[in-house]
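To begin, one chain is listed below as structure tokens, in the form predicted alone.
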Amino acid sequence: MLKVLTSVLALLVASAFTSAQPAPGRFDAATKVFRLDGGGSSYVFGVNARGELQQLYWGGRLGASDTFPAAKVMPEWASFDTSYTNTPQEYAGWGGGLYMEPALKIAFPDGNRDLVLHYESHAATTNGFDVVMKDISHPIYVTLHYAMDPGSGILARSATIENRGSEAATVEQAAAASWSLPAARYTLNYLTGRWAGEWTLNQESLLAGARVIESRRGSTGHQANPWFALQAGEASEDHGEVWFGALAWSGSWRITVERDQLDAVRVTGGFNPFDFGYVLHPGMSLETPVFYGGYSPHGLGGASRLLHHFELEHILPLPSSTAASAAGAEPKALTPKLRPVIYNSWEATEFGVNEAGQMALAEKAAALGIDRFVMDDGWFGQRKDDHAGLGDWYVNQEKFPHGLKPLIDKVHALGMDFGLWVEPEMVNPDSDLYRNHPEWVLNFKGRPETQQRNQLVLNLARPDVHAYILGFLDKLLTENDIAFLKWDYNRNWSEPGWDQVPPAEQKQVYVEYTKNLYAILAELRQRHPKVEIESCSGGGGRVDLGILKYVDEVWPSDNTDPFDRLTQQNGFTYAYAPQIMMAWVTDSPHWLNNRTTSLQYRMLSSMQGSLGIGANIEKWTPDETSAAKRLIAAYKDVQSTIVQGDLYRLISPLNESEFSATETVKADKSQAVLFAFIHSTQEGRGFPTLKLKGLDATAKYKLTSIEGKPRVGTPEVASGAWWMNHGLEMDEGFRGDFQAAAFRFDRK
């Protein structure tokens, strides 16, 4: 099953990049130099005199006739830093005197752990190359996969590690790729956080040594996200060279960013080697995740815009009507459809769901213009709180005596589709499933089973657990007209044992669990192509380009405080498109910070992503209901621009800024949407003039207020040049604490 899934993934990556443009890859047989071109960038590597694959260039696009000489190995630096270490290898084995982070480390049965990979052969593919390397003595073969997106220049890299020998070998460390940059002064950007405080953008000078960004938790993790960006020199939000990368893996991962003794930089990322071991029996192979990398000469903003469009065009699932053609010869013609505006019942009812209460909420939601009604936790098993019921996925008869159908029918009659919360990978010890199958959880035999949120993690690497989860989800979706699953995952791993397999193979649980998760999601989407899925992990605990191949949206944080969300959403969008980011309007005062904000402020904060309502709307006043209905309608008018357009961060909310502002511009420049926020006005300062970006300078744009007023005398219609150079000045009354405004600009 896993090999089938891998081959399908490879086909989807290749077909996604299919383009009418010329093939991005060229190989010079005389110099043994490979070159890949796409968008505004070029990537060049070659075979050096020792037979290693050596990176030669990564940056702005070169001229079509430009050529590179053959790769030349770097000299040693005294006797302490070998030539093998100093040479920027594409995929270095641990051996031969390597002191940098290896891409691959293998232990052989005789105790040998030396691995030196040399070029064997290559084959051109539709979008790049497959390059085969082999150890100098052992029958270990590594195929490096390169696929360049012709539009963005983003390069997908991964590796297949194969044992063609007669004895087993153990992979102790395996990266997807290594990226190299020449000696220079760089600023490293990466994202960290914690539960309710995700998506903190860290920016620091890259000093000598290694900066390790990782998760050892069994999943991506709130604490760090597998994305990085390196800025050269004085690069900023809008200017300067930026190299960036994102790892497509939802299990434990590690990215190591090293500045070596000669000031060059190497970035290596893939499976986390902590507690890792993958036994390759004769004839077996191991597929690494994909590590995507890109380049922009237009600062961090340019890098994120490239990545956003790439995610929409090549990562996220297609609409069900076009999914059937995804593996054919035609390129993707559509971006994923806009996310429905949702209502989620959690804050209104928590675990106390029942048929009558949910129907009453559905009526209120429909009156607001909501598209999708989602019932959250508490509908199944003996689920009265978080102590029981996980694993028992049958409808609670006390709460829903006639099953889910009456509620679903009511929701449909109100003009909405229906969604449901599930947490398939977890089990409460107080459940029939655990009582019947205690061996199904991750555990070390004879050791305590650590509970978090009163639950344990099912070992999805096991075939029986895989079959159970796929079976009950398939049954749930077959028997009920459900359009959406909010797939939650509310704890990290502990005791990652797997005593169903031999001790030497138990550490493979980190890989097999995640691959089985992907396999279940892929199979569900195939069987139920109209069902959409959200990835949720107590907020942003599992957001990455791996899970995003199978889900339509993510839940970035349990913290829905509208002011906190400005900073979190800012950080999120450096790596992920606004379309992916669910942003809810919830109650005030907010449960986390006890902060009181107006409904308009909360609405505009959430309207910067894919909008949802999670408040207890039963308690809203008539004025709040009317305002929400008006703003939801206004949002739908401009949603495609907000979530699929080009994002410009005009004023950052970082560093305790009093103000923040974002602008998104439609791809054809026909519309722009502007959001402006005040944390707290100080010393009578007015809001800064907002000079827009990305418009057509020669076109005329009409200004319309969504919420708030411009300064008196502001023209209703002006050129793009006016709005970009003169800018928009806010009304003098736009002052105070937690104020917000929004405007749209439409080309005449």
Second form
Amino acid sequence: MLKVLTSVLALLVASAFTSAQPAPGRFDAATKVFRLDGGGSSYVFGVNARGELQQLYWGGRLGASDTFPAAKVMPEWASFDTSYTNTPQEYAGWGGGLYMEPALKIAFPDGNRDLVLHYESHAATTNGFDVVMKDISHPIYVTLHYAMDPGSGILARSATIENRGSEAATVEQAAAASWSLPAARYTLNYLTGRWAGEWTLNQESLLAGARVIESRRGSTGHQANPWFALQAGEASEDHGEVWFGALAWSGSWRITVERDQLDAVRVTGGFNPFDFGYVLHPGMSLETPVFYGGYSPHGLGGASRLLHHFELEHILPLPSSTAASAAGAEPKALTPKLRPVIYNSWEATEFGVNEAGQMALAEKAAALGIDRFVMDDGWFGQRKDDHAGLGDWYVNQEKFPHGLKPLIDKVHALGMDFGLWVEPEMVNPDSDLYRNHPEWVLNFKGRPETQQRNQLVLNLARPDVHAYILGFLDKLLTENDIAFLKWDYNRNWSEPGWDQVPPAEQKQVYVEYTKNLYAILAELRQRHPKVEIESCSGGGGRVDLGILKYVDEVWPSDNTDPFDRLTQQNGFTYAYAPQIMMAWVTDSPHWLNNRTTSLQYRMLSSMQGSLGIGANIEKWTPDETSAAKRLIAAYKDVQSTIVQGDLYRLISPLNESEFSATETVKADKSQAVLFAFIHSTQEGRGFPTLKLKGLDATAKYKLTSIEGKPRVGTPEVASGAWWMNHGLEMDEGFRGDFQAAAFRFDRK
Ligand code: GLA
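What would the structure be for the form predicted in complex with ligand GLA, rather than the form predicted alone?
Shown next: the complete complex, the earlier chain at its head.
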């Protein structure tokens, strides 16, 4: 009775939305079908005759009056594959003959490990539903949360697992969601990498079996990124159906993409079950991360544009009202603030920072038109190199005898704000912190403490470590006028022990560590609303939609070689918006590849994201300085189009392409910016004509060069139709090695 009442109420609430603005969620009580509509997509699931929650449809948006028949379980396949495993369940417990990846696996104290979840009740929420499931005998309740973004159709899914019984139960595996697709041919896209080689786009036919992308490292990791895209048929930038997903979790994670024995596809992602265990005492619950999923009929390009806008509008922190009103901006900005153009001293000085040296760099930076001066590693404790100092967050007296204030004042006087590097979660054994608190690091008692970069990981799951990190950062930000923290994290976990809690509960470190990290970031932002934060982990080792709710930008790679960056940036943008991606111009020849490139090439490579300068600008020639100054100013004029517009990857730099090109178009189509790069001209081939995309065909656009020339005779003003159909031809002289050009198109 109660169940029926809840459903009727939910229906009433859901239909109340339809009168003014259609609510994304609808429930048909007769068929027990849930339907979510948003943007260009619909997502449908229902309760089947056995009481399981079963996916019915995910794809292009259906007609408003279209109805769905009730969910029908899949039959068993001979006597070997159960109906339970063949049915595309929304969130399958491991039990009942499940051979697919389970969403949830629980061990009970009596040895029972069978878990079968059935529908209990549901409630409508603003943008979707909370659907409550319960095990067929144990009082384990799982609430599945569904929230559909009405604009993009991106669906946020997560689960709350609750023990309402009187005995503890151990969660051995917990996903945020499973996504199902019917049997067909698909291409799987995913991102992998390593230090200085992040963001490699892999594209492969989805064959039978399971493809696992994961991190067992305690954090997101460089090796794989928690994003996938499945495309029907062959991979295509502009055409075809794409289903994509991104997991919002910065701890160990796993996404399993399965093509099952009947060729159907299921993607299950959440906490990495490897070495996982979370004890739910009576009354306790566990919240999974959120797994976002979306659909585009416009190829991988369409999928990434949807995701970029979603990140800008719903994931990244918006400017706080304090910060916005202080800057005289509208208090309710709908998009995150454009990233200030920064200068960072790391590649210029490494650990050799001091007051005079930083002040000299700050003067040069200000003359270039830089907005933010960031001092990197080396300013604290006994930090002369990477052997000592992490953990001791006091200002080094030898390098800064008067504290940070004189430098910060100087930076302010030069018209910039000040940012500082920190690596709060780490400790060098050669530090006062470690000498005083050796028990604070992740470690198994009596076992070795494996060092990476001469450092150990502080166990942030511990309340005392949590308090210490929050305390010193709060003090640093209270005592100094700091606008920005580059928050680094320079190693992966080893020996992840936590002997403060009973042995059965020690594996909870995988959850508690990351939750505490988020809590500290949230608390700092709340106490210091003007402070902005970058997530860095030896480059792009901690980039995901979880951390991006608390940070404004990321450092995608320590590899700043401008040619390598073209492929890295290309890979990055499949999952993340260009605004998030910091890109510095550094010195040539480059330290990693010993490649020599012009300043113009380096600038244009970096101008495709949020721009920074990381070179030793003291050594720049007057010509380099004035070229950089001109290009920084030109960048600022079109920055919002580049980093927040619709990105079209016109020519991919992958597969040893001689050429590459990107274009971004402002949302209202009033402006487009184009970048073109030559790796090496071969056999005299000229640069291909660039047919623009996404313009207003009937409007007129004026072409202006930012760098480089169009072919002689190219009209200065032409219709969107001209630029999209005829395209832009480059000057005959645009040839050679590592050449770059950039143009803007402004609607008249
Ligand atoms: C990491 C970062 C670099 C720099 C160094 C400092 O490698 O990715 O940008 O900050 O640490 O030690």
